[in-house]
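Next up is one chain by itself, shown in structure tokens, the form predicted on its own.
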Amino acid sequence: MALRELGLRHFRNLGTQKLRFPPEGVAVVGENAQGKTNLLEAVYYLESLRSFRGAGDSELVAFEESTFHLRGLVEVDGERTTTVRTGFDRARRRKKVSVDGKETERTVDGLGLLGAVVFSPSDVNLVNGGPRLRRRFLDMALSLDGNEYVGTLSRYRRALANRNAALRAAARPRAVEAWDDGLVFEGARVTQMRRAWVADWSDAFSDYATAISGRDSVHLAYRPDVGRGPKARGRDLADGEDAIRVLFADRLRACRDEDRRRGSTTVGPHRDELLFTIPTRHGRPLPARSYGSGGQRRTAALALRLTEAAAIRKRRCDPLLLLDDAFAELDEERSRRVMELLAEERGGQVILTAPKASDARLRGPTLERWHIRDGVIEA
């Protein structure tokens, strides 16, 4: 896939402008606070109808306006076109979705449709930062992979906040429990998929890390809250979504007192953890978070934002990279390193930002240089 064309009508800074992208994509050059990432965002927003920085919708609203439209036409297979627009609306706190001029029924119905992949140097906080940045990660990537995940995912939600509020209103015990069948199915099948995503692809991360580094060895681990209980000990989550089921039942029932108690549902899928480890001389593997040095926190983030770019190549599509000044704080190495795996992939099209024109590496002299300055760019 490759993004063609990209309308934007006040969205951030951007104004109103039409963009024709080149079919290898762009070098998008200008100072700080021009626009740069803005533009990355635009574009990202087409495939996830979020923002990669974890903005609201509103907040992506043009000041003194009330809306927003972006319109993506996205070339298939060199032959055919798909267009995309969505938009959010302030005051009605509303979004639409169409594709090809029909609105989908559904806005998850718009996920997915460019296979992009964005590196920032912000990535760093999903090593540096609490589990949620990382369950939001691989319910991004799971999601994006298909609409099967964000039925049961929002399925499992509905049933969560249902339960957590009959908790946080002292509701008898039976109107609690009415939720458990429902939280413990939806919660076996996301915990299942997570698995089944991380199991998939932790070879590959601990591969891009070395080669990132050069020497050192990240790894990369899935541990669900349901497996934490005594219970757990012996049993498999691997045997499948009935094994799931009954180690959640059970600790939904040992954490009865202790979640009326607090109010809310203190076990399940929304408690997992995605965890980035490196190895120690005596065996014992340590977490990236509290004892890996600042390069190897950078080197886990790059390695899991190359292996979200292999699963949707090997699934999808090549992906459409958007490199946000990625690699502003990675030592000459690491960065040298990085683009060469670039390199290396089946490349798609790219779309990087960069303060200088001399920053702009990746793919050398080939990529067409457009300039920046207070959100317009110029080809």
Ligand SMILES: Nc1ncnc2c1ncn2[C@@H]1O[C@H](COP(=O)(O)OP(=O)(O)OP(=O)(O)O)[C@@H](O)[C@H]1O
Contents of the next structure:
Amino acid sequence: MALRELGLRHFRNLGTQKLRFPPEGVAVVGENAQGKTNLLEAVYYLESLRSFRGAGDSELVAFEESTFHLRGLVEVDGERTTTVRTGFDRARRRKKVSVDGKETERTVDGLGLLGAVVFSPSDVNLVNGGPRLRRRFLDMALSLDGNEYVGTLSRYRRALANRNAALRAAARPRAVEAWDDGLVFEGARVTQMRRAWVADWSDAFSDYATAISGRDSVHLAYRPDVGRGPKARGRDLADGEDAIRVLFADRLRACRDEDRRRGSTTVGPHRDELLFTIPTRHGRPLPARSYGSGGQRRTAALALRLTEAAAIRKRRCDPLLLLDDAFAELDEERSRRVMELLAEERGGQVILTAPKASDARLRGPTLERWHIRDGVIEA
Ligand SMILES: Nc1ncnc2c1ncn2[C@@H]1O[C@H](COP(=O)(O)OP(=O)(O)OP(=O)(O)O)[C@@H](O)[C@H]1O
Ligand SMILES: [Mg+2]
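The form predicted on its own done, now the form predicted together with this ligand:
Next comes the full complex, and the chain you just saw is listed first.
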């Protein structure tokens, strides 16, 4: 898929502009604080309906304005196009999404229409930061891949919120347990889908990591919370959803008193971990978050984005690559290897940003250059 046109109105500092993107993409060059990341944020908003920087929708509205609007004209294949429109009203806190002129009933119906992936230097937080960021990565990858996950996850969250409210109110045991079946049912599905995603892609991840660093460096593993109890030892979660359900129900029973004391549910996929590990000579792999070098962590983050792109290519389309000054902190050797890996993905569109023209190296001089200054883009 490719982005043909982007219409912007009052999104951050980008003013009102209409941009027409070349099929192969563009390199956007501009100094610091001119709006390069804002532009990629706007493009990715059309994919995910949220900011990839974790900003709230109100922060995206230009200072002094009350609403922003975005319109993307997306080429689905050679001939077919789709128009996605979205807008947010700060005062009413309302988000609207329409696809080809029809307003979507649920925002999830507007998700994943571009098949885009963002590469940014802040991706290293995926490795260095807390598990919440990694769960969010998995949730995004799975949500953009299809509607089923989104529904399951939101039903799980609702059951969890209700159970926690009952725990906080110190309700009678029956009032707490009323939520258990739903929690276990949806939670096991969430666990199963996350497990399947990591099982499908962990080899590709390791291959990318090896290709970037030139040696066996980082691996990816899923550590579901339901696998932590003593009963889980020796059991294979690959046995499927029913096996996961039994484990989850056991854990929930075992933690009942603890949950009451704390006033919240202490077991379940909201406690899952996606682990980056580095191999060691004496057998046991160690978590990259605590033991990895700076280079190994950046490698892990890049390999994860490349894996995300590969998953999109397999299930949906050639990914639209959004590279936000992505090689800023990589050494020469690593950036050359990443560039080679990306260059192998022929065909897909690329929008990259860089502070200096000499940094816009991917696809070399073939990529059209645009300049950005104070939010204004000159093609
Ligand atoms: N809601 C908003 N309304 C207007 N301007 C905004 C808004 N949010 C951010 N900005 C402005 O956008 C600018 C930053 O843009 P951006 O993060 O895209 O810079 P950049 O070109 O990526 O810079 P760098 O090279 O440092 O990463 C800042 O000057 C900031 O004041
Ligand atoms: Mg930036």
